[in-house]
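Only one chain comes next, encoded as structure tokens, the form predicted on its own.
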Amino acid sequence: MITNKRYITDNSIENSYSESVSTLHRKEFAQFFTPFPIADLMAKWILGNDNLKTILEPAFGLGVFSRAILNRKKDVEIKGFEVDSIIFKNAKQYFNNTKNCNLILQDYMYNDWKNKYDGIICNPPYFKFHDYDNKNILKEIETNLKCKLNGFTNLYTLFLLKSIHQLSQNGRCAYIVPSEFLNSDYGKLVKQYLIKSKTLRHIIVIDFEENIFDDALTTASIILCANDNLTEKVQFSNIKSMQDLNKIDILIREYPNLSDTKQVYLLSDLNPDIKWKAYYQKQNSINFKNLVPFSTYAKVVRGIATGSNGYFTFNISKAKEYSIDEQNLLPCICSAKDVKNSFFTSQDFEKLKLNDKAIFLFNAQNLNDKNVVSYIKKGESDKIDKKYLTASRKPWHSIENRQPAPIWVSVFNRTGLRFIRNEANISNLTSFHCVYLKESDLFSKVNIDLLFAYLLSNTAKLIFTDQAREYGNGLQKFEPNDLNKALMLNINLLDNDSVNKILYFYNLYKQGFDCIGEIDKILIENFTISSYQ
């Protein structure tokens, strides 16, 4: 029997559920609910399959996608998988009278591999690689899909790959996922699979001013796939607001005719080894000439990872409490907010020390010191030695042997990269990356002052943005390899007069004058492509 029931066309039941369970529970199961207008849009893509009979919702939740589909087409068979027994119970009650909706309390990733579906629609869970059964799920995927994946691959992309594998002939797939994989290192192998499958049709990047997922610090994208051989092209689109959803509605209605824009590419022309933001976002570097990788001049590596900042970081008060002498403490910047300016000096460090900020790391040099031994035993009683990072170190309480970097660079930012000159010559945690200059005969004449002057410029920050990973609310993140691969102006080509002018304004800037604009003028004059000027 097919019910004539009308299904809820807003997020009221998701909102009620969110109020009835703890935030901790929702976080444990990565429950971020899709706004109904977006779910309805994705449902239209699935409904575009004229032979639609069977539908799979791999992460069912409260069935927002199934509600959208059933309101438009009753005569379909829906199967839904869910791992959280609490939300499963809620969903079962709501769909109790829907005889063509089969809900299963099982992990989708370990079940149902042999079945094919005409439509698969999903908002998969977003977990970091160390927050789920990474090893076994990767093995499951690699065994069934005959492909190799990066060990850091995020779970949501594994859901997507499995679903593409399960599409029947002419079947369609609609996923809403974080955009992270489009521009991350682990995403290369995922993108390879998408290209090889020849099913990718649309990537719609949602660039709203606010996050579409409540409490989720991520930018989303809608991935639309079809196993139909109707086109060999893929279209990238950007939507800035809910009002732009009608543009996507038009794209769906006109399929397989893709609009004639610069953001339409042959699948065979897509390069999985680059950040795909190059396909949907204007690249700033195209306006400049004589560009080289930043790795030509420097190498970027992450800061020191302790495995337990609460245990390893010290301020003066804590050092006194545990009677830890400073010879067993390593001077270190532990928080990015403690660095206010572009130059961090010994005087700045002393001010933080006087203000009792956490500016040391426990560094057990003297194992004959009974207080050091006592603090190590405290760590073991608190099971610090069993944590993810500490368990792999010998001894567990040792910290990474990393020389202080002459330059630090921010990991997260909203207003452009922050580069800091580490004049105090102290270490740093992972809130900053370390920038080490490369030594070579070719670039030996480029001194650190010239490079740092360049890094302070708005021109440098603009070009670096091409490699940024973008999250919600304008937040950007750079991993070390994002910066190593990023382009920069080849400042080695500057003539002596330009170098001297840059260093002149750089020294004025150090004295407190706002001279960055003057440095930008020199760089633009030397490196900008004339048509851009």
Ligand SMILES: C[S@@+](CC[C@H](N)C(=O)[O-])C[C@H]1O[C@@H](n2cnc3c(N)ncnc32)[C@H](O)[C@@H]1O
Contents of the next structure:
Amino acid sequence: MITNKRYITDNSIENSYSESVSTLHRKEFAQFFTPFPIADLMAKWILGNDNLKTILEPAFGLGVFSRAILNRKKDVEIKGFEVDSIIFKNAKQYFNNTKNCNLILQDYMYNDWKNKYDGIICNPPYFKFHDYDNKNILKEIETNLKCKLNGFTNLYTLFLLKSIHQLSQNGRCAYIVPSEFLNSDYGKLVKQYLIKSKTLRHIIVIDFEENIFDDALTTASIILCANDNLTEKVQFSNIKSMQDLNKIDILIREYPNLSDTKQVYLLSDLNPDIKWKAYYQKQNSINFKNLVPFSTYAKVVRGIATGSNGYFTFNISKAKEYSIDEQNLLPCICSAKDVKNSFFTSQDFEKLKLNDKAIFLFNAQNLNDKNVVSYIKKGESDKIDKKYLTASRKPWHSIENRQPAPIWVSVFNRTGLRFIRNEANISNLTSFHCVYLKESDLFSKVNIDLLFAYLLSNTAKLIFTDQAREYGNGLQKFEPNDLNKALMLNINLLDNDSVNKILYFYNLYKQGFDCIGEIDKILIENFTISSYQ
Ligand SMILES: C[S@@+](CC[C@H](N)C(=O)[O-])C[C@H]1O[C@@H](n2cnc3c(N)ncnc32)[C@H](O)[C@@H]1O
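Having seen the form predicted on its own, I'd like the form predicted in complex with the named molecule now, please.
Expanding to the full complex; the earlier chain stays at the top.
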């Protein structure tokens, strides 16, 4: 329970609530909770309003934002809206000693239109379009805001627009929402409203490797607005980890001085009709039509992580030294440097073997073999079994069960992604990711040669770059999900003639002719948006 002095400054309440109700219930109300450090950061934006007296939390949940605010400032009046009676009861218990926090069990979208607030802070519900009463809510918004919206507008943006409308003079608003609307069709009119309201100040795109909301597919963005006349600029920022929250802390403290250098635009220069990714990420895909996620055709997963490459990897001399026979060794590419070409064949594998390169993993199959047993014992005396990954495996020396992937893709790159056709059908460590073809759709089962020909093209690499994580010095990294979410040209739309031409050049390339440029030409002819040609 919360006393007047202490507020819970972590997500322990949310965690125990999540354990106490079914996932179905949480889904029904779109209950994804904001990590406390992010809530606290957003609270700081609200607290930046020197005349902060009244605060609204429109999708209260368990009041993570109110806790963050009250922890820093007690003399404020808070109003919270919530529609789920179960979470509402929980929240009431926690806040029952907080006299200045008024919780109301009502739908925010249909209530409270007349009131204005000095601070509005929210993680609104995110529903799939069909899961809510969009028609009536849209009508309610259009009547009150006197604006026209797209029939597909998602509810979370309607929350945002209503809140902007409810800001008092100098009022501030902080929302954490899916980034989707920044780049989708229905978002155009929402962006138009944001520009027209002249309140938009910061868009902070959260680009963490792990999604911060358990199972939401889209990345999140923090939208900071202020109903003041202190600046006409908007800044876009990208944060890649919790550590980056510090950078945003500084931006908030320095407001209204927005840095002049990076991703800062005049509000009046923002174009609501384009994908706003263009303002926070260099985009190549916008020049092409008929794009689909790479996950339509393939699934990318990371390679095998051993937990101790020094122990698990073997070359032939090490195998001789410990008398481990090939029955207990798994053929595996251990270093990206050992793969020179786009096709890795059995001959390449044999060559590496002859050159005594590490191309096996210890894979204890025959536990009656005394040499295998003594190598396991050696691992235990070297404490390999106590390492982070090995300690969580049973038995500790087993290796992850991954089928050899037909295609590999390099993780770190300086000159664009490198795809390799694994014709030797061997396993790979984490310097490559595994690319498995999707076979679920019988009608459009992809031709692996056509897909691989596409992946070799410069066009494919250019489009994939939109999703790369930049590490400075031109070094790019792709996590498996960056690739799964990345776009590719929908090669199933190619006519037979184009497919045959691509396969013809692909075969020539395989024989050593440099004709990737020809494949690019065919792709550009078929997929470039005409104004760009
Ligand atoms: C995404 S959760 C956020 C909860 C909390 N503010 C946080 O950030 O951890 C959204 C909350 O809004 C509630 N909610 C959903 N639709 C609502 C509506 N129309 N009006 C008010 N609350 C709503 C849900 O029950 C849920 O508790």
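Numbering follows the first chain given and starts at 1. Being a predicted model, the structure only gives us computed values, none of them experimental.
Engineer: Looking at the rigid-body rotation between these two forms, which one of S317, K282, P395, G151 is the hinge residue?
Structural biologist: Among S317, K282, P395, G151, only K282 lies at a hinge between these two forms.
Engineer: When the larger rigid part is held fixed by a C-alpha fit, how many degrees does the smaller part turn between these two forms?
Structural biologist: Spelled out, the smaller domain pivots 84 degrees relative to the larger domain.
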